[in-house]
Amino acid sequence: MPVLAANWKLHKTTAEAIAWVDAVQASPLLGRADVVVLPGFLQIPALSARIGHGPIALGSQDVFWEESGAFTGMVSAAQVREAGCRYALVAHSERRRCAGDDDRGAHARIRAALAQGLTPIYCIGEGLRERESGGFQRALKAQYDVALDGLSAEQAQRVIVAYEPVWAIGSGQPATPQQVGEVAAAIRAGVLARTGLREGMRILYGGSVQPQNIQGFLAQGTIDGFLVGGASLDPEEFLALLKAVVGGA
C-alpha cells in the first residue's frame, strides 16, 4: 500500500493533535494507505490512547541508538514503541541541520528501531552544491551506503527511504515532478543493489507536497508515497492528499 506520513515537526498542542486525529479517523479512505502521524514526543501517549489499534499509525520524529544510559534529552526506540509508536523518522534534513545528525548516526538509529520492531523512515537528500555540480547521485549514494551498511535483505525491506531535495527548501526553486521521479528511480536501483533486495523497497517524497501538485509526482510512477510537512497540519488538506494517493472518490 502507499504511504502518507504527516510530519508535524514543532507544531500542535495535545488538544490540537487530538482534534486532528478525530477529524481524520472519520474518513472512509483510511485502510487504503499506510497513514502515519509523526507528532511531537509529548503528544504520543495521548494520541496512542485515542487511536488505539486503528488504521492511523504513530511514529516518532527521532530515536536514539542506545536503549538506556547517561544520554540526557534522548529518547530510545524501546520508549517510543512502548508509548504506541510503530514508525520512527531517522535523519530528517532538519535534524541534520539543527542537531548534527549524520549517516553513521542514522545507521545506528535504524538498527535500534528495527530491533524494537519499528519501521524506520530514513531521510536522504542533496544540497544545492551537489545538485548544481551534477554530483547529486553520488551524494545520495554516499548517504544510503553508510546508513544501510550491513543490513540483511530482510532488514532493508523494512526500511522506508524518504527523498528530500534539500536544495529546494526555501530556495524558490521547487523540485519538478520529473526531477523527483528520476531521482526516486535511481535511489531505488541503488538501494536494491546495495542491500541485495530484489523488490519491496518503498520510496517516499518529501518537499512542499500539496493537493495542487501531488498528481504530478504520482504520475511519475516511481514514488510509493509522501512525507508531508506543512500540508499535513490541516486535517482537510491532509485528507485531500490521501484522496489523491488512494484515488478515492
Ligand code: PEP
Contents of the next structure:
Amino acid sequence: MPVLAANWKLHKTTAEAIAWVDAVQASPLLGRADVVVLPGFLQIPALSARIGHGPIALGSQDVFWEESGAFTGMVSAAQVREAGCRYALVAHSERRRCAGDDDRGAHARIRAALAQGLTPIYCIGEGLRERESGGFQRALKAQYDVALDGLSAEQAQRVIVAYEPVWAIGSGQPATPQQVGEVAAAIRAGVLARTGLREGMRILYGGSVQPQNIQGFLAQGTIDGFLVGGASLDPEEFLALLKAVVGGA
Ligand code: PEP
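May I ask for the structure of the form predicted together with the ligand now, the form predicted on its own having been displayed?
What follows is the whole complex; the chain from before opens it.
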C-alpha cells in the first residue's frame, strides 16, 4: 500500500489535532493507504485515544536511542510506543539543522525504533550547494551508508527512506518528478546492494508536495508515497492528497 505521512512539525494544539483527526477519520479513502500522522509529542496520547485501532497510525517526530537514563529532554522509543506510536521519524532535516541530528545518531535511533517494533521513517536529502555542484548522489549515499550500516535485510526492509531535498522542504519549490525518479532509483539500488535486501523497500518523497503537483510524482511510478509538511495541516488538503495517492484523483 502507498504511504502518506503528515509531518505536523511544531503546529497544532491538542484541540486542533483532534479536530483534524475527526475530519479525516470519516473518509472512506482510509484503509487504501498507510496514513501516518506525526504530531507533536504532547498531542500523541490524546490522538491515540481518539483514533483507537482505526486506520490512522501515529508516529513521533523523533526518538532517542537510549531507553532510559540521564538524558534530559529526550524521548525513548519505548515511551512513544507506549503512547500509541507505530512509526518514528528519524533525522528530519529540520532536526539536523535545529538539534544537531546526524547520520550516526540516525543509525542508533533506527536501531532503537526497530527494537521497539516501530517503523522508522529515515530522512535523507541534499542541500542546494550539493545539488548544484553535482555531487549530491554521493552525499546521499554517504548518509544512508552510515545510518543503515550493519542492518540485516530483515531490519532494512522495515525502514522507510524519505528522500527530502533540503532546498525543496517548505520552499514551495519541489524537485521535479524526473529528479525524484532518478534519485529514488539510485537510493533503491544502493540500499538493496548494501543490505542484501532483494525487494520490499519503501521510498517516499517529501518537499513542497501539494494537491496541485502530486500527480507528476505519482506518474513516475518510482516512489511508494509521500512525507508532507505544510499541505498536511489542513484536513481538506490532506484528503485531496490521499485521494490522489489511492488513485481517485
Ligand atoms: C517535511 O516537513 O518533511 C516536508 C516535506 O515539508 P513540506 O511539505 O512543507 O515541504
